[in-house]
Amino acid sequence: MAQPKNFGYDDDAAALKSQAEKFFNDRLPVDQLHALVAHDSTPDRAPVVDWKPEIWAEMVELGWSILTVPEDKGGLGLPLVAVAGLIEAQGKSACPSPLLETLNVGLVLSHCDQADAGFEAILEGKSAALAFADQDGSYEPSSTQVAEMGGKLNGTAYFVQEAGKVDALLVAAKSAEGIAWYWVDKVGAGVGIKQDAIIDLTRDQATVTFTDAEAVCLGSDACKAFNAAQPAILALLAADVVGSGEWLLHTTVEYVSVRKQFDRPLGFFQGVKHPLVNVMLAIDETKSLAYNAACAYDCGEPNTQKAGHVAKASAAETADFSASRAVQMHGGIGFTWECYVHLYFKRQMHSKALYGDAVWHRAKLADIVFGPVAA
């Protein structure tokens, strides 16, 4: 199916995004967010998981957690472009929640051949996260260091996002038949979670160790399912970067409009306003590419894999650029703990690296367009 010129972003998608923006503004304005996640500025503090489960419970009631569950499985099965608008709104609020990870799990399960147990758990209000990266940071299921034998898992999954917030894990593990996806209850016996110390205060990340942990097989070909879902996962992460970038841009423009130097607002000077225009252009570029990737996924376009890599490559650079310009334009207060900018700066730096930076995705894109380098 050919992609529509508006990416399929209709009135329903716009209404969902508008609803989400109001929801996040009402539930967790930035001053409350800062008080929640940045209450301790001690550099060597132990990792903690600061969030509000009651906000997540409201998201579940609104049906946001089942947006990527297909309709024939009991979910809402919304077009990905509509889901991208929701995630853009969450990125703009930087609200700590397992929403993005749960949606990602729904996307992967949509390409699994026996995923009913996972869908049922999500429909019951359970949150979940993907667990498959190895200790070197490879986000390829084929690199998993978890193995299955007799319905039990042993091994370790690294860089597991939102592990402190979710109820279950979708784990890629090797078995005699190949690499498959397994559903694991996070609080079940044999599951150990060690929180990582990361820069992002609005998310959490952990190393998860499995020792004879009970697991239910949900998909016999983990690599195939993840590859099919990957463009959608990248599109949603890019949308999060867009939302965070817009907050940084709007906040910085507001600051340089009132902060004066040499009897003029800082925004009067070309050295300030021109870089901010460039930030706006970068955000618009990433936004277009994110929604293009989402639309390509919705339409089953043959270029979907390329669109996903392009969107994340752009998002990684926009994350870096928007964050660094915001800190610079805020001058001496920009890097202080009391300035809210650091929350979004750190979120953008985490998003930049998550699922690969711009260089990695351009290399993957080159492999698709020109063929593997080794060939």
Contents of the next structure:
Amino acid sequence: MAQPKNFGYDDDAAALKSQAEKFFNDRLPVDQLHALVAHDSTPDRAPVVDWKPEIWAEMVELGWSILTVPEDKGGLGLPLVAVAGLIEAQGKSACPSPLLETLNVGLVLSHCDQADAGFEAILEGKSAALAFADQDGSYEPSSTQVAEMGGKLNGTAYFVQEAGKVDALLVAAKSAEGIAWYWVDKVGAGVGIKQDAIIDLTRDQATVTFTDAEAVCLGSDACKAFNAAQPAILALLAADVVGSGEWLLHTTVEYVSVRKQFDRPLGFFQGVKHPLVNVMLAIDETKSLAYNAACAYDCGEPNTQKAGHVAKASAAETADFSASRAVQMHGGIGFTWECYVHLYFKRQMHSKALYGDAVWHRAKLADIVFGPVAA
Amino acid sequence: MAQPKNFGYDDDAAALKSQAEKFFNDRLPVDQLHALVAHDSTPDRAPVVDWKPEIWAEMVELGWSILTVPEDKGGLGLPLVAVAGLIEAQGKSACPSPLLETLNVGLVLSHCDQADAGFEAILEGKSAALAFADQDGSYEPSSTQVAEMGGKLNGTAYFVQEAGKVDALLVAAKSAEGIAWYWVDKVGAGVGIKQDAIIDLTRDQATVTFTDAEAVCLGSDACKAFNAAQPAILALLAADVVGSGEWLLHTTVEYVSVRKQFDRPLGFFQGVKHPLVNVMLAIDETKSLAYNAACAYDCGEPNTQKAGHVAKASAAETADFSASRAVQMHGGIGFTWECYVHLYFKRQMHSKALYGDAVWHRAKLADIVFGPVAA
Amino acid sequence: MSDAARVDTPEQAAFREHCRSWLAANHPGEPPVRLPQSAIEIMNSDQMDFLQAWQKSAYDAGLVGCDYPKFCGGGGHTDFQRIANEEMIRAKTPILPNVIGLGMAAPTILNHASDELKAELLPRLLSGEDIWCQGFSEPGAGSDLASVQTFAEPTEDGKWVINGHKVWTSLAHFASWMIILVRTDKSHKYDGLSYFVVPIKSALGKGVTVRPLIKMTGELGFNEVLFDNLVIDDRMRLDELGKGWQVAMTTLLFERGAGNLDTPRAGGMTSKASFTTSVGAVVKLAKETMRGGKPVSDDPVMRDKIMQELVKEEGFIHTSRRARVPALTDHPMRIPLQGKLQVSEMHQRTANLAMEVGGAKGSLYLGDEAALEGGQWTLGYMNSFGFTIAAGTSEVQRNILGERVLGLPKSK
Amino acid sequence: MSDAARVDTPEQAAFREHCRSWLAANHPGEPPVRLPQSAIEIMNSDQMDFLQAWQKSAYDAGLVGCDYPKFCGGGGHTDFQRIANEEMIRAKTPILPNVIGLGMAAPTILNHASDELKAELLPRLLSGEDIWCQGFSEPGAGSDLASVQTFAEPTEDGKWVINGHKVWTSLAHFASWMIILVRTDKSHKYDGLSYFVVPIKSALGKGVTVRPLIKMTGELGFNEVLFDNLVIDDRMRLDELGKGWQVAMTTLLFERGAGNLDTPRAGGMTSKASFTTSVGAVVKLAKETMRGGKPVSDDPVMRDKIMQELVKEEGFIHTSRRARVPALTDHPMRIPLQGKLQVSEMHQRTANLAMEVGGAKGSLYLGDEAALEGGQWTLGYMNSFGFTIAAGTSEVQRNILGERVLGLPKSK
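Structure of the form predicted together with its partner chain (previous: the form predicted alone):
Once more the chain from above appears, this time first in line as the rest of the complex follows.
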């Protein structure tokens, strides 16, 4: 299906986004977010999972966690562009939740051949996360270091997002028949969670070890399902980066409009103004590419893979740039723990390499545009 | 020999540079340069070789053309850092001459095993140019498209610098014994010069075809001799870029200090000031690296190859950046044929890829630093 | 069926079909002369004659000015020009030569002139029979446009006498008419300006002198225009007296790509029929250009660099598309005001990258048979500075975005 | 024999030999506590005690303050500090904790204080027994330093009473002394300032309050310092009354790396003994970091990115070297004024690049066993913003270079 001119972003989508913005503003304004996640500044403290499960329960109640469950499996039938708007709002609030990962799991399951049990769990309100990256951070199921035999998993999955918050894991594991997706109850026997110490205070990440953990196969071809879902996953992550980027931009614009040096507001100086305009342009680029990728996915366009890589390649650069300029333009105050900027700075730095960094996505893109390099 | 702290840049070197600056200012100030090389603006005109042989005759008289002839072969024994100063001055003046190429030939001959005839020609006041690049612009003797048999050359050399001005060519050609350097009289039989249409109005370039052209072998291992001379060639070219870059910087600084918009000199605005500072920093980087490479060459340091690649990698970026910002910061006037800026803009654009561009030199550098990529 | 065609109304679909069949039958084909990359580089009358003939035929077929009212010589339709543009670009037609007229003069006239003047001027503007130019910049008034000094003095019989010096006037050497911003009151900077339409060709040698300026590329393109006691009727004034700045803002809005009316646009074809400054063209170049025995497109570093530009280009395309979806935009001018800055810098980077793909061939120029695409990339790189400078430099564009969209304090 | 050693005078050669043998015998070895990347991140007394002991022993051995006069507690030599620095860096010793004292207070005191004050203050400064801090910035005076409002009022008995609020005061929680810029005249901006040395530790709770600020890294490092009627002798004033700005310029010159006296410098060792923010360290990281079954150092795109930084780093090294060759420099301040800007931005880019080499590991932090070099790169990237902001932001540095070196008009 060709892409509609308006990205398929209709009134329902706009309504969902406003609702989400209002919800996050109301439930976790940034001062409360800071109190929640930044209560302990010790740099080498043990990792903790700071979040408000009651906010998540409300999000589930609002139906947000099932938005990537296909309509014929009990989902709501909203297009991915609408979901991107929701995630953009969450990125703007930096609210800690397992929403994005649960939506990612729904996306992967949508391309699995025996996913019903997974959809049922999500429809029941369960949250879940993908577990498939290897020790070096390759986000490709083919490099998973988990193996399945006789319905049990053994091995380790790395860089598992929101593992501290979710109820279940969708694990890529190698079996005799190939690499498949398996559903594992996080609190079941044989599942060991070691929280990673990450800079991002608004998310959590863990190394998950499986020791004869019970697992149910939901998709027999993990790579195929992941590849099909990947553009959608990348579109949503790019939307998150846009939301956080907008917060950084607007907070910085406010600051430099008020803060005076040399008898002028800082924003008078082009050395401040022009970089902020460049940040705005970068955010706009990523935003357009995020919604384009979501729309391409909705439409089943042949260029959907390309659109996904383009979106995350852009998002990785925008994450870095928006974060770096916000701290720099805030000057000394932006460098303090008490200023909220660092929460978003760190979130952006975490998003930068998540699900692949800019160089990796551009290499994938080049393989599509040029074909692989001749050996 | 370890590098001296002062780059070996002594009073003689400084005197040579001042002399050269004075000479070029006197013989070819920029308005006369413009009259000389920019008399015909037709964009698709046939290429011409605009220069003043009488200025070149004076340069020969001053001994500049023999500066890379080794002292024991009749040269003056000045270190390469001193020569770099001379070339920086020529770059600043953009004076058309075969000086740099003749010096390059001297450098290559210095690493040849039977070069005496070449040195004699240079000592007699002959100018010369290297002819070895292939059709795709690979500046490596190993890819030469000229072949030797029985003392005669056949084939074509591409991207030959200053071919329209020089008396002789030092040609890399493949023979039964390998690739060697051959001396060819430019006006001899069997040498066809087709001037290339290049943007740079201050230099010339040609495609040179050999048809049974008489040639004398001066160096039996062309690759070895070129590799040994390459860091010096790159150091000198980087010095040329520095000289042209300084001209662009200072001319632009003068312009933006005078030109007013919004009741302020343009240079008041940080959107103008900061880019010009960045140009200055880029020039300083290249300048330091050019003299470092020259000094490393003078001292026979083991890291001389690395220093050469670093210098040209930097010079290529500086050439581009200094050119681009000069036109942009001049605004409309900098975009006209009558403004002298375009002469230097085009010279820098030509220098950018000459003897290898930034990506190529960084790849060579990576091979030194990391070792080649495992196959 | 193309993507674009899917959302056409039945009327639009029929019009698109008309465009296609007309273009298939009437495309002027390979030109007999070397054509420039854009209209403002037209150097000689051979080029201009060819392109004017093409604009006239496209106008006669209803492909130019479709959304203008019928009494102005337009088609009287809504949202047809976009379709005509899409089809002309798709068909790789030549460019339309009257770019200043179509892009700036026409919308300004439509918004500010009397109906009488509209009916008098617009038909021959749309058809390309009258070429237009723009007299805004002056030696002392570039980015700071409001400091124009060209003066219009009222005469006793209700006319105006114009004296002054305009520069960077693209197409003036071909133009019949000029839109001009002049000062009528020296005591107010912004409130002392007026805006006229001036017949210049008929006044050549009688109060108007046009002197061509040569660009750094060697091409012609813009001019100096000197006014020496040129007398002009008051009916040629578009502003309420002293409100010329407001009228000029309409022109600039359209010049910066932020107007609400589609500018007729055609082309993509130049003397090398396939040449366009796009990342796709760089991709093609990289595949065709050999270095060290391998295509440049096999070099991972160059692949990465080209993909960086592809991301930028895709971003720009989809941002332009997003401009039409209010629910996905923030400040209403945030996207429209980006256009000129983004396009001009994108073309600059893209052309530079193409030169890098070419390596040593990057500095070969027009007329060299080994030059990249006949030297078009090198020419295009140099010309790109015209676009990052003209109509408000990139620096001024960033000020405008920072001040009008982000609400930052003014830098001046 | 090293490169550096070749040009030593016989006296310098003997001193270098002394440094080497002393360092070989007296290197404090692997520290018992986690050490920060630079002195201004010292968080607790365990760290400070260890580093103060190290500075004291290096001072006693003649490696710190060698070029200061003997009556100031120095060694009375010329160009020995550079040699001691080279050898301490080579030996990967710990850092010297009294960085503000050595880098800023000491040269200012040497240039502006009475001999009596020099003899009183400098020995314990050089030995590190007294830690110093700098009271310049205020909530309303950051980059615009001359707008400080902390006020010193003269008393009838010839003393001064200080009231005000200083911020970003590194090491204040450990410091015995502060160099401070205060206002003594509200009617002149630049000519109404004075410059004092103030004993703050002895005044804690008696006119001085130090409140730690926490950095975005979670580390301590700087503080707010509040003055409430602190009385201070006039002999602690370094300026001719009202010329405090000129004294502050001496401090800033040294802070920006443009002073004429080598600041004692040691280290390269941190808790991970091998860690330094250098391109060489990124090269090593790229060789050791695997991605997709291959080392990152085999990825041509990452090789290119790392080589870009190598070129910058080499450029900086040889530009610093060139600063000492008048014949190869242009404006005398052109190179010296670049130092702070270049180093801080270079470290920022280098640390960021290291995080990119690490990929998903880039956001792992201190305390995670899989983090890159124990999280030091990630910590270093965040801390790099301290350096691009403090002592004049990069933006202000560019103004200074543009105005003082290129002679462009002032931007304010």
